[in-house]
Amino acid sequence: MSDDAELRALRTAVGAQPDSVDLRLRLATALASRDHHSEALEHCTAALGRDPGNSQAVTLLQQISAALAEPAKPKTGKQNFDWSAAESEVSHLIEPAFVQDFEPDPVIEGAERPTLRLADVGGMAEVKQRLELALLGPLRNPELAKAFGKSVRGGLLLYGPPGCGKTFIARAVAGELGASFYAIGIADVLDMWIGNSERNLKEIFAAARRNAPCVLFFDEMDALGQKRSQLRNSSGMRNTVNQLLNELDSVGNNNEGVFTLAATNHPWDVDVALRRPGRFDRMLLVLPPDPPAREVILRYHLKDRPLSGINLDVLVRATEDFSGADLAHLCESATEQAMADSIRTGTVRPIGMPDFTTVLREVKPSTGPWFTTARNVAMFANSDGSYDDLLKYFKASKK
């Protein structure tokens, strides 16, 4: 089996088990033996968020990092002359131009500044008016706030299916804000040297706060902030959670202008402590597109492409529970349907719903275990009301 086609039945495989952690690993090894550092890093974040404690997992995450960073080789000149040996020798002439006694910041590099409003956010017109209410409205005004007694701290816990726009959100929260956006994976946190993903939980917060106004967002928090009751065997990962505990209180730290956001598939297996007043105390559910969502997700992925008859009512119909990820794979599908029937025959054609129709019959929601798990937890493991929203769509949608 040649490298290409090796990586491609691995690729068939992760996308048809995407929950395998060792098929993961396996494709993550895989890309970095050729050098295809940035997806294998995709790869090995998401085997982590499985299994945050897997050895092999975080031994991968810091070879394939420690392979990003390094700097690339000249293309050019001699590959040999050793320039430590040659500054020794001169050391004695002159003193060194620059000297750096200290680490790079490991959050500045990452931000930006997001352009993006909710008005870009297609749909979910519930989910807007929800971060109105509970974050984006006290915050655009702070006097109001105080006069009702409307405290802005905490943080907010955006939780759904795979796939479904958390991150998109965040960034229309941060745009709306005017604020820097840092999105921190686990890669940028977890260290497998004893000591060090606490230091960099400080050091991400420190930088947010001197870089305030700013939006800290949390991916897959369940991985970060797993429940340490099923830690009892990894205490690094328990003094992790702990860290992140400290940093969110304000008690010793002042993280005025710093807001939090994280986003989880399961929250049911975050910290409980994580979920206390002034840390992520609120939740907010992000399903998989609506209607008007869905239509303008389709709209996105097909534009610039040759198309003919496309009836975007009958796709917007024939997509319920499908992510905003499923709608790509959906568009990319249809696309190689036409592409390939192109090639087959000698001309170009358009895509059409002949291809959607194909390829609908095998490109199926990916949300379905999701909202399995999901009703089991909103119907007999939500005593404290915090899955009412989930309730409340189950029984609207008598799922």
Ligand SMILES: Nc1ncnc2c1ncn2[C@@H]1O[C@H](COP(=O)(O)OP(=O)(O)O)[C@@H](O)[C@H]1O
Contents of the next structure:
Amino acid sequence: MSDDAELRALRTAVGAQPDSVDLRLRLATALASRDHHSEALEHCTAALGRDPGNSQAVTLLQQISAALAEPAKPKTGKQNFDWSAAESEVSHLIEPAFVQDFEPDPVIEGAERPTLRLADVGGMAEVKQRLELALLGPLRNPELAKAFGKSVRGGLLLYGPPGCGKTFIARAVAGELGASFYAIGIADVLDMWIGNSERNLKEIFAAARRNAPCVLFFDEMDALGQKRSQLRNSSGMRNTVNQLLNELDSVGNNNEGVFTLAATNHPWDVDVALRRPGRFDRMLLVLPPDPPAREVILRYHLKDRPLSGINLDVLVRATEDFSGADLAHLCESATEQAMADSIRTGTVRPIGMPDFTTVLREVKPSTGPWFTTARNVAMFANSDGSYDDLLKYFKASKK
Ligand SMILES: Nc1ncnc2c1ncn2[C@@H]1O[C@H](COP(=O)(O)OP(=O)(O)O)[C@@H](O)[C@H]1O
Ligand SMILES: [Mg+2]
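Take the protein just shown as the form predicted alone and give its structure as the form predicted in complex with the ligand.
Next comes the full complex, this chain leading.
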């Protein structure tokens, strides 16, 4: 092994076990013997910080300080450090460091660590406040929460019309918690029963625990309810569902740093078993973006486009009940309009208000049918008060 390779091996080992005083001292010794005194000092100090009374570290520190005080002098004598012994001692440490750095967890694909924060979510002050009170506050201040007898047991079920920011908000929650974010479609989980479903589910939760803190986000929560008839006929699927419920219960008290969030467009189809205490027993209504949210979304979709005379206030007022996805579609259509015109006339012209006026005649909010169903549920199927938020909304908006 060359000198450089030896240093690399030791640096990697220290990287993998930054708290190992022994490894730090070996690296510091190796660096000092090559006259890399300032880097040696860094590691020696780190070792002393972790073990202040370590006599080897104190001696080494004295040597390094002396060397740093003197001009560089030719090295004398041979090194008496046993490099092959050191190499074999650390060889088992090297591989894991690389595996962790470069290979994503094979069990959960698409895991990410969102940098998105609640501040990136436009408007929706009430949703943010509810998240803060129900989840983020207690998690950030566990002692205070305990003093108030406030528990963060169980998960939160986000519901509302499609394309209105449920997934977006769930990612922002992970961002706020500095947690990894795994999105799992319930339909996919249920389809697992064909294979080794119970094992797969176990692996998903095990991976989440390994990667804690982590937000496990279950999308399309209603898929389970919709498959209820299939559920009755298939013991395989029943086992999968039971397994899912068990796993949810076991991470439910958040002791392990696995936080569960779920989303659905049709909460009324969500299986009651999933809504039991400690599971997804709290609901959070995510309505179509309010005016400040619409402004943020419109700005985002128009930011890199040629614009002229755009009045955002007018657009915001003209797009009530538009979902985030509808707003994206609106901006896309206005852009196409301006482009088609540019091609026709042979002169490039920016996107202007007339383009929006034209496309607003065609593009309508997609949330209408959802509100129709939701109103019926709020009026006629709200005996347990689950949909009081919806009821309040309908009353206030006179819809
Ligand atoms: N309040 C908001 N602030 C900023 N962007 C938003 C907001 N609400 C929705 N969006 C945008 O709308 C898109 C669609 O939302 P999404 O979370 O996928 O909807 P859902 O999960 O409810 O179907 C998001 O990717 C995001 O770009
Ligand atoms: Mg979604």
